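Next up: just one chain, as structure tokens, the form predicted alone.
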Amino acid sequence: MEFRCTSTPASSWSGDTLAVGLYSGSTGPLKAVLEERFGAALLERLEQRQFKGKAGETLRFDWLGATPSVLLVVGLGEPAEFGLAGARKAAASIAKAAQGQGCTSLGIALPVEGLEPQAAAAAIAQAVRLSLFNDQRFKSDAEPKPLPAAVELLGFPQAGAELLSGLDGLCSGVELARELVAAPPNKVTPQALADCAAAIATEFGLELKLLGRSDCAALGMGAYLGVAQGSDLPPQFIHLTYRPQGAVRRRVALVGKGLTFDSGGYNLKTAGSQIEMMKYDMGGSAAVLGAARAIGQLQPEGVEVHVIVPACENMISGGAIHPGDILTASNGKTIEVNNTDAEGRLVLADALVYACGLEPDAVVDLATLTGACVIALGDEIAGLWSPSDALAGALAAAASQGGEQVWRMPLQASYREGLKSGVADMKNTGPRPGGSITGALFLKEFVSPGLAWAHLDIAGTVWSDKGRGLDPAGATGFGVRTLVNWVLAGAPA
């Protein structure tokens, strides 16, 4: 699909499928446009078909031999509630209504007055492209629905490509993350993640460093290797680096949990625990690799970005770790493994130590870490933990800009007591209450004191059973837009 912004109004646009947004009660600035172009009879038809203008509601009208030949009317809800989020929802509804209908050119007219033009254009175009993502790689009888060849955003104050700069890079990063999360664990293995990183490095000129088992052992990564030792598949510790042209003003590290399959180990996941879905336990790694792909294409200035993925499987075998084992992380801390199913924090422990050794200005990790976060925030909002108000605020702003939702959670210091061990420096899990908080507190133990750090628990947001907004059912690619927007803003911390 080719996207364009144009100052051409809906009243004179000449493509084949026109989509127009109306507020609740069939009101709004575009009502007059509909009446002028299609006559008062159209408004009567809207009333006859009981169009209420509720957010996401759509109606289709066909005119054979006319231009446009199809009119889509989409509801926008109440005017006071319409903003960038409303524009995204409307655009996604329009795209889904137009998909597979033989539409070659789609014109979208939404009331963007009062919205910043570039932000509005990005929100609409991203919603159209990402909502039409349809992963059929593993279907032998796949029947892809045709997509519009051209999508024009109508009535913008200026025409040209500059309002949509970066669209392809960001969306391609999200789509890559979705494909990685959606693929089965026999396809996306630790080696497959390493191959993906190598492809990104080759295509966009990034640097790649891969550490094998012996390399990680030399660095003392006992926590990471402890999780990996139960699998027949060798671990792959991935380090991708984007270096900008010109001066480097900020250096940041993005760390993604890379469990390509999580059986739970000897604390085996049982029926009802979604063991069959544990392919998405590498959602954090998918997000940072998707961000790396986008950053490599967009080439932001002034920010050096290190992308780190400790990739492995958590399996059961004669060589797997036992509940009760004590592991030593690369910073020397000893960890009593009281639950082998709390493995994500173990692999992230050594990854965070490694990231901090690069002396960045900020570190952000993403992980499908805890079911407790899903209970607390559901499947639309990711948990955000950070001791830095500035970093937490910058990430929240970047998430909002991209249509992703995060909620800052407390790093309650007293809860650290729950991680105390009688035989080691700490346990890998605390009490059941506040489980997502103790998970974040565990990770904090492996971050250099004073370094700006944030943890995003994306356990609920990485997958959507039914689809939501611009995310179709399945893998969402959550986190890519937040990370890319944060880096493009200069990665403030």
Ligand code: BES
The other form holds:
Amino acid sequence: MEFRCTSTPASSWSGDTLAVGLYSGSTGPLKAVLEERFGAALLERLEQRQFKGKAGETLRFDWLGATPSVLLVVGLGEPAEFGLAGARKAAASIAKAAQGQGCTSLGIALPVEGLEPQAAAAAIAQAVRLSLFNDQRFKSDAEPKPLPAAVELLGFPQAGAELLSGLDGLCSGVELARELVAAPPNKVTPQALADCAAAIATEFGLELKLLGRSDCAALGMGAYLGVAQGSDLPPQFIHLTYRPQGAVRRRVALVGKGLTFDSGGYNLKTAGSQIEMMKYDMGGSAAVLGAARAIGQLQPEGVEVHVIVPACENMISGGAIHPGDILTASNGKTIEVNNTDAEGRLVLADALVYACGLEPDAVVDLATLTGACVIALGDEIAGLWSPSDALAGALAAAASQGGEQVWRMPLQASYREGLKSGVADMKNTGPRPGGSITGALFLKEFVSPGLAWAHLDIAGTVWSDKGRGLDPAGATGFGVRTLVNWVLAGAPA
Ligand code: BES
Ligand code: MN
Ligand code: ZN
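Please show me the structure of the same protein in the form predicted in complex with this ligand, now that we have looked at it in the form predicted alone.
After this comes the whole thing, all chains and molecules, with the earlier chain placed first.
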């Protein structure tokens, strides 16, 4: 798929599939275009077919041998509510309606006059590309659905190529994250994550440091290694570095939970606890590796980016940690493991200490950390915790720019009580109520005081059972767009 912005309007565009957006009641600036090009009969036909212009509604008209041979009319909802999110939603509906219909060139006309051109072009093009992503790697009878060779965004100012300069880099990062998350735990192992990081390093010139078990032991990473010790697969602690050309104005660390499978350990996950889905427990690592790939391709100026993944499995064996074990993390803090299924915070503890050791200006971690966050926010919204209003605001802005949803949650200091241990500095698990908050408070113990840090709990958003908007059913690649947009904005905090 080649994407292009063009000043050609819908009234004169020639290609095979033309998509045109109308507001509720079939109104809006493109109504006249439809009338001019297809005649008043078309508008009557819209009414006959009870087209209401509701957001996401599509109607299709076919002509044999004409240009265009297909017209897709897409509903946009109320004009007052139409913005970037509406453009994204409409573009995804258009793409899905056009797909598999032999469409070779797709022209998209939406009322973007009131929107910032760059943001609108990015939103529309990302939605088309990402909603058509179709992963059939594990099907022996894979039948790839043909994609339009060319997608043109109509009615944009000239100099259109620049408007879409970041598209391929960003989308490739999201797609990589989706592929990593969707692949099963016998394929995406800690070694496979390390290999993926190595491939990114080679292709885009990033630096790679891999720490094995003994390297991590030398650094005192007892919490991370405790989780890893029950698995036959060795842990891989991954550290990728992107160094920009020219001056470094900001240095940031992106940390991703990399549990390639989470059985729960001796606090074994039972039926109904989604144990068979715990391949996605490396969704945080997929997001930061996807971001690394995008950043490597896009080569943003001024920001040095460290991507850190503590990768391992949480398994059961004679060598696995026992519930009740006391582990010592690399900052010297001791942890009573009262629940082996709260393993994400243990691996992140050592990864956060390591990240803070790089003396960055900001640290952002992403993790499928708690079922409690899924209960609180569902599968469309990630939880965001940060002591820094500036960093929380910057990440929320980057998320919204990319069409990802986050909601700020409190670092309620009094709930730290829930992590008190009689025998160690803390337990790894607090009471069930507020479980996503105590998870975040646990992580905070491993972040240097005063450092701008944010934690995103993506347990709900990493996967979409039915698919939504521009996410097909399955792995969403959540977090890549937020992280990349934030870094491209200069990583403000
Ligand atoms: N990986 C899970 C969290 C999870 C649950 C992600 C469901 C996606 C869907 C995490 O390691 C976990 O098991 N958390 C426990 C924490 C509890 C023991 C404090 C949980 O949420 O039940
Ligand atoms: Mn767990
Ligand atoms: Zn987990």
